[in-house]
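Presented as structure tokens, the chain that follows is alone, the form predicted on its own.
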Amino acid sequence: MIDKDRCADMSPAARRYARTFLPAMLAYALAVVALSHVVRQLHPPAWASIPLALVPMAPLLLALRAYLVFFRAMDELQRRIQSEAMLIAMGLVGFGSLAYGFLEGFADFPRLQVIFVFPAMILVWGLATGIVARRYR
């Protein structure tokens, strides 16, 4: 599951992050699967749909907290790299989703679900982190 040699190379902050982030993401995945099952099998009433739909947000908030604690433990260079990468991701995905919204509204492009914006931001953030980090090597 977790490579012991790789863990030995990790800082204490990174190990703490892995110990808190990974279970939160596992809980998130399980919550999404459980929610899907409950909705498909039990057909809950409309009033119960709102709190049920928000259940996966709880583990995501725990994952965010884990990242914030890790971010605060980073050295200045790592914080700068992460901050620049987040700004790039926010800008690209934000402007991209705004542009796509105009295309939906004025050029009859197909509608996209808003649920894809955050995963797109995380993906672009990861790519931008690699690009920004190379600048500081």
Second form
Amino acid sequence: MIDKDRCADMSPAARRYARTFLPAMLAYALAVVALSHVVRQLHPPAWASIPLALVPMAPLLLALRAYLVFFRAMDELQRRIQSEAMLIAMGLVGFGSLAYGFLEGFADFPRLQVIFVFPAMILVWGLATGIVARRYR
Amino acid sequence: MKNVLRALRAERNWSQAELAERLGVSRQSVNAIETGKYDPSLPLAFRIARLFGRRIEEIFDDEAPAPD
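Let me have the form predicted in complex with its partner chain next, following on from the form predicted on its own.
Below, the chain from earlier opens the complete complex, with every other chain and molecule after it.
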């Protein structure tokens, strides 16, 4: 599963990032599955639903921390690319969700769950990173 | 910004990866600087100049006209 040759080409910072980010994301996926099982099968009391619902956020915070450490280790060009891509993602998804909110409220568009906003931002950020990076090749 | 980084690197027979390692940046950054697609920050420009034993102005040229 892990390409050791590719790992050898990675910088120490990138290797550290992979070692900390990937387990955090795996923990997040497991937390979501576990949460789904607990809620559907065990029907926890109302007072427990809020903390239980937020359990997947803990590994996500670890993933965020891993990324911040990685970002600080990047060189200036890599930081510029990442920052510009994040700005694009924030703008597009931010404006897109705001526009969709108006459409929901005033044009009877179907309601979308807020939980999709963050994954949409990550997706656009990834795509924007590739596009921005091409300017420097 | 025009620069002679590629020529200086070639004089020493360094690959872009080797130069990147000496400067503490990614190979992507070295390539972007050499092709004029990215202008380094002042600290990086100083590191480049010191590595090659040249002044910054001997390596980088912003092609601005000389003042009268």
